[in-house]
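What follows is a single chain, given as structure tokens, in the form predicted alone.
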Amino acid sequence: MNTKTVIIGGGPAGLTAAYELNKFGKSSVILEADQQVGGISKTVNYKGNRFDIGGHRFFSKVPYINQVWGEILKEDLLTCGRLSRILYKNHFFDYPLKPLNALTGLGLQEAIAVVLSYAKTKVWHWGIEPDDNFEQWMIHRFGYKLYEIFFKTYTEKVWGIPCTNISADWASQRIKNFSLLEAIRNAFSNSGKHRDGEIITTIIDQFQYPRLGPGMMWEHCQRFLEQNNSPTLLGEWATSIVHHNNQVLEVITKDKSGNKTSFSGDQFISSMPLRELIMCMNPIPPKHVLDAARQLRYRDYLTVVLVIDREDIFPDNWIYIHTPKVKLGRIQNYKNWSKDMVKNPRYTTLGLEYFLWEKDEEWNWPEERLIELGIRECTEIGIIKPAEVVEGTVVRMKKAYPVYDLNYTENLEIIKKYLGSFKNLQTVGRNGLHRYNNQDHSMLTGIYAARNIMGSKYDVWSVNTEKDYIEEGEVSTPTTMERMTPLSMAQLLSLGECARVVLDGL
């Protein structure tokens, strides 16, 4: 099959790239290995109950991303209030920090210890040790005591490695300018902004959400593209990326029956995991590139979904479980995202999130045993009673999170240099860039890739690198009558200032 652009992956990045190309009158074909679009942003339907693979807030600082969400979802895009708390030592702590709530939960003695620990860090240790890893980065900004209470246990649950083995990039990307002083300042001002006026996404109190979950967005997008000569082919695994003279010639896929199909084109966009992409290159890359790819790691994830015979359980959208005595990391309350996510209004559905390696024993446990684990741990922390559970199911997601270990930057640079030699191949999305991108970040990489095909020169790798994302990421709406040309930083900033912000979302 021959087409102008071949896109590997039907998640937010790949589908948005196709959607953006369509605005220029360009067709594409999307190859998706799963039987459903959306990637980690898909919505699973279990007997009429819908649930996310994790929660997906629709919030973005980029007006054009908000515009695309609105174009596709229209009236199905809801506005939701955010409530998320931390469960620690059988007490719920508001997040972001509220001084009276924190004081009550920690107790006066421990609260004083937190403040003194922070003061000690700022006075005696700030600037002495570099921010070489996650632990050092957090201690410098929150003090050791608060880090130990609220960050260490949960982070090590998520990543399965010590915080000292996690790159500081993880903290700087996800938390950015947030600190203990910033938390206290916002607790009293309720501004939700940093001192320079920047919105802190960590503490937004409102976001948008599709009525039937994030998968609704990508299913709508898939149907729209299908009607405009850009089909998504499901169940097509990319097994070989054939190239010659720094040009990709074709992608060979295999379906579940073992049948192979060749897709040739002029341009190629990939959101498949970088490690897999490198291993699929034909001819194979140089040894040092293969070695770098093999060292990239991914954290896997599964959700135990429980249908509970209780109308209301807790008011939060989600709860972080910092209690070290359970493996459970986070609980999603899908009903509090959208009431239409739950089939029976008398019931509540909870998503119990476990972060694992595929090699872990629990990953291969039968569904019944995982459901039993979820019920036992939810009971242990006082969320439910076993008799209230009506039924349950399990969903596994491999390679959900690219791991930011201490060596990932070096390995990534080797891969970037190799891929940069190709004239018609771009990588996008969370796994395509090995970056823990949010949904809007992934969409923006797809938009950049599509516009590069039309003649622009965006740096796809720059998305979600602090100021590049906050300031330069604001892009204008294209028209089919114009051919996008490279924009200077000044032009980008001007467009961003003139763009009308619709509603915030993530």
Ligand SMILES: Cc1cc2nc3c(=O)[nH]c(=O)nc-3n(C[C@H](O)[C@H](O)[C@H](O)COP(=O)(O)OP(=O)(O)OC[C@H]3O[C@@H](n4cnc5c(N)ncnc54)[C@H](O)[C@@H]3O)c2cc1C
The other form holds:
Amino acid sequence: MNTKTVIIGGGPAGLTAAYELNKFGKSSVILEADQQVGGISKTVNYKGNRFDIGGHRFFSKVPYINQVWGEILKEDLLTCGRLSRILYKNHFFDYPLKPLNALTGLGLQEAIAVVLSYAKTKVWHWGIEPDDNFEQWMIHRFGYKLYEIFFKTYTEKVWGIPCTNISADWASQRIKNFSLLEAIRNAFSNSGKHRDGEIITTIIDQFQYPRLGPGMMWEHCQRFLEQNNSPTLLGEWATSIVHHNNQVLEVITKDKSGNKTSFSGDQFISSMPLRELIMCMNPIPPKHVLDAARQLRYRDYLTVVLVIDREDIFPDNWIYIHTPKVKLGRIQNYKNWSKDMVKNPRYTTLGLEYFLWEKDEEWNWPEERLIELGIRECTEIGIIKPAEVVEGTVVRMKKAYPVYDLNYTENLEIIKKYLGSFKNLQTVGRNGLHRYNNQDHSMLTGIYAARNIMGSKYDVWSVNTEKDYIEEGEVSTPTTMERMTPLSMAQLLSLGECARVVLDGL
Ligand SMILES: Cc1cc2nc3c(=O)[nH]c(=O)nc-3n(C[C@H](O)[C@H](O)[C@H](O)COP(=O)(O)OP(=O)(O)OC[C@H]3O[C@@H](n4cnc5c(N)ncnc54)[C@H](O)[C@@H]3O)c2cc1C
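Previous: the form predicted alone; requested now: the form predicted together with this ligand:
To see the whole picture, the full complex is given below, headed by that same chain.
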């Protein structure tokens, strides 16, 4: 099969690249390993009940991304109000934290401990110890106690490694220069505004959401592309990237039955995980590149979905579970995202989120055992009664999170340099750039890659959804490598906002 542009992966990045190429009248072929499109942003349909991998808010500061979402889904894109709280030691903490609610929840003793621990940090540590990992970065700004309550347990549940082994990049990328004093000042002032006067709530307290979940967006996009001569071929695993003289010549895929197909083209875009991409290069890359790729790590993710015979369980879209005694990290309530996500309005569907490594014992547990675990833990924290559970199912998502460990930047640099030598291969998206991102970032990288094929010269690695305000036909190009900052300091004016930024992305 001969096509001009071959795209690996039918997630937001790959599909948006094809969508943008279509705007220039260029067709492409998208090779998707899964049996449906959307990648991590797909929607799973279980007997008419729909659920996400997590919960996918559609929110972007980039006007062109909002335009594309509108073009694809039109009136099926709902505006959704947000409510989410933190459950810690049987108390629901408002989110963002409110002083009175936080004080009652923590109790006077723990509240005093928070302040003393912050004072201790200020006097003894800050400025002496380097911020060389996530834990130190957080302690230096919030004190140990507050960090322990609101960040440590949950962050370690998500990443599965001690916070001392997580790069400080992770915190600085998301929070920047923020401290407890500033947090308290803003929590009390309760202005709802940033220092520069920008209102926070409209940005984060409302988001858009497709009526039938995020997958609806990507299925519509797939259909549109299909009608415009850019098909997505499902069940096609890219297993070999054949190249010669710094040019990719073809991608070879394998289907479920082991049948191989070759796709040749002039241009290639890949959103498959970087580690796999490097392993698929044929001829194989030099040893130091292979070694760097092998060291990239990914956190895996599993959802236990329970159908509960109760109309209303809690009002939140999701609840963070900071309680250390359960493995459960977060609970989604899909009905509160869109009522059409649940088949029978008498029921509620809950998504219990577990963050695991593929090698963990639980990852391979049979479905019944995982459902049992979910029911037990949800009962333990007082959310449901076992007798209310009608049925359940389990969905696993490998490589849901690219891990920012202490070596990832070094490894990434080596891989980038190697991939940079190819004239017609671009990598895009979350795992394609090993970048912890949201859909809008993935989409933007796909758009840049498509425009590069049309003659532009964007650095896809430096896409920044805070700074790139692209409109149709015009894109501001970052000239230097910038670290992505999904939310700027200007957005972080209360402690709750700060917690939000760290927790939301997880
Ligand atoms: C729990 C959770 C919650 C999230 N919440 C939000 C949110 O609220 N809002 C938001 O905007 N974003 C959210 N995200 C992030 C969002 O899911 C990703 O940013 C987005 O899906 C990335 O798109 P992508 O196309 O880059 O990658 P992916 O979604 O990973 O898509 C890549 C595609 O490539 C395919 N593929 C991989 N290898 C191969 C191969 N060898 N051959 C062929 N195909 C292959 C995969 O099957 C997949 O379909 C969340 C992520 C998680 C894990």
